[in-house]
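Coming up is one lone chain in structure tokens, specifically the form predicted on its own.
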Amino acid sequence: MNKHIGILTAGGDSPGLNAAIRAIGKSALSSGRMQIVGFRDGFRGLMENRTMRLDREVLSSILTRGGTILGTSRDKPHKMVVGAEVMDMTDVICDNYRRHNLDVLVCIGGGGTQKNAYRLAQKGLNIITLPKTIDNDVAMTDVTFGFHTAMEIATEAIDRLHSTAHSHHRIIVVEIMGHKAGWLALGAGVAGGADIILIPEIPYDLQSAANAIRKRQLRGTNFSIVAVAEGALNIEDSKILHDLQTKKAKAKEANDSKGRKKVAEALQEFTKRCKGNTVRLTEELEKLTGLESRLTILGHYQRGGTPSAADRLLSTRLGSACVGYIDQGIYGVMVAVDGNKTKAVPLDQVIGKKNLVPPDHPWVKSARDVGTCFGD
């Protein structure tokens, strides 16, 4: 009997999404035993029953395209804005799943998507996920697709900024995506030869960063490149965040709703204050070193464009492996990278975790060995 497969992409867009859709679709159609349907704009499209035909003609031209032909959104099934209200639309999504006679729903996305997919699995739906994010922070997989392309883009930006920093004797601060995980700033910083790399996992001291720039000045080098993840924090702010997270965990454990609300408000205020961190960092480095400083925020530029060969290959591997697991009836899992192989990891082992940069990671060690400062 034919198996009916639904596919959606959720969360932020990422290079390689279309390659993954293509791999799932073409592998399924080639089996002769599977039919596929795409849902537009993530979980919202599934809730609103908005579909897209995924036949060979559509799939044949999307390997090199950035973004996602299905569209995406950050809507959560259990907290979806409908009109002026926030509603739990999980039951509607389950009804539409059954209306299409789906045997499995493939959800492609990052950490948030893994959580939302797991909730649907708990409702009895057959779910398989693929790990996508430029931040490379999804747990239980060696790497996520989208990361390699974004790292190449950020590295190229640093390469180009070297010449203007050198010509004008400036400090160039490059803000790179990564709220909680510093993989992107670390990888691009090492590959681009940044003099200072600041990541969320290693709280920094501003004076230490400024001293590293002064030492370069004393050696006759009157420019520096600082690669900073958007979520990087100084030591003081890192302690504040740690204390708030500890209070949040204790309030949750004690089922203290008032305490949780108070901590949530404090975290929201803290996050709001930290939004200008890289601007303040740039200004302070100029004051402390006497060198003119400029900030470049790469932003969504890192997400766009044609996926790299590595990401196309990875997306194709994960997509084709996904269909293999469907054929075997393996559900409730994420298709993860394990060296040169793939493995099916139960979703309950993925959710609630982050793949963060270990302070003793080989990339960090290599950067320190060549004289890169981490501000610690």
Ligand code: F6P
Contents of the next structure:
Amino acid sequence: MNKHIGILTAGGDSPGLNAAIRAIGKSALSSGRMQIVGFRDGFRGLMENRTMRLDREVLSSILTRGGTILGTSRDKPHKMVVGAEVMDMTDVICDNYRRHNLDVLVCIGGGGTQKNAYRLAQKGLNIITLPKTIDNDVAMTDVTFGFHTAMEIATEAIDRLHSTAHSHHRIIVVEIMGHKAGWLALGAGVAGGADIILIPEIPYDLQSAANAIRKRQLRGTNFSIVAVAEGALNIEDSKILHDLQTKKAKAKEANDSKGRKKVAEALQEFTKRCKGNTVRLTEELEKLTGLESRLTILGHYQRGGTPSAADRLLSTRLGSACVGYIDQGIYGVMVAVDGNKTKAVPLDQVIGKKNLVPPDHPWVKSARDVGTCFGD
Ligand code: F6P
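Form predicted in complex with 6-O-phosphono-beta-D-fructofuranose structure, per the form predicted on its own context:
Every chain and every other molecule in the complex is listed next, the one we just looked at coming first.
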């Protein structure tokens, strides 16, 4: 009997998405027992019935292409902007799943997508997910695809920033994506030989970062590269965030809607204030060291372009494994990386968790061994 597979990509795009779509599509078509259809722009496309044909011709030219041929969005089924309103469109999505005669919906995305996919699974849809994000912060998988490519891009940027920092005797602060996780800044910082690496998992002290630069100055090295994760916080801000998160959890537990609203507002305010953190950090380091400082924000440059060989390989492994699980009727799971193998992890074990850098991670230890400062 033919199985009908729907695929969508949701959340921020990430190199390797097309390689994953290709792997799922080609493996499904090769089985001779499956048909496949794409939905455009994440969950929104399924809600609006916007599809894309995924035949051999379409699938055969996308392995190396960046972005996603399906398009993506951060729309959530239960909170979708429709006209001027935010509405729960879950039922419409479930109806469309049935209307397209789907046997399974493959949702490719990061932490948010895993949560949204789980909600649909709870509504009775057959769901299977793949973990993608440059942030590498999805729980229960060794790694996510997109991370390796973004780390390569950020490393190359650090390499290039080195020569200009050296020539001008400057501090160059380079802000690296990663949301609340420090994997990208850590990986690229170590690979690119950054002198200071600041990540959210290790709250920093400004003076300690400045001291590391001063020590280099005393040795006659008048330039420094500071790799800072976009979510990095100083010790004081990290405490404030921790307190707010504790209050949020307590208000949730006590079902205190007023309290929840208040904390949500405070968190919003805090996030807004943190937006300029790297600008302030760059200015402070200049003041404290007397070295001219510049800031480079890599931003979306890290998400664009062709995936690395490692990400193409990973996407292909996960995509083909996904079709294997579909063939066996294994649903409600995320296809995860476990060393050289893949495994199916129940979605309820994935959601509500984040894969953060353990402060004693071997990459951190190696960096410390070669003299990198973490600002602690
Ligand atoms: O999750 C991937 C990511 O690139 C994060 O590193 C970053 O914080 C965020 O997405 C940026 O989102 P957007 O593309 O919506 O601005």
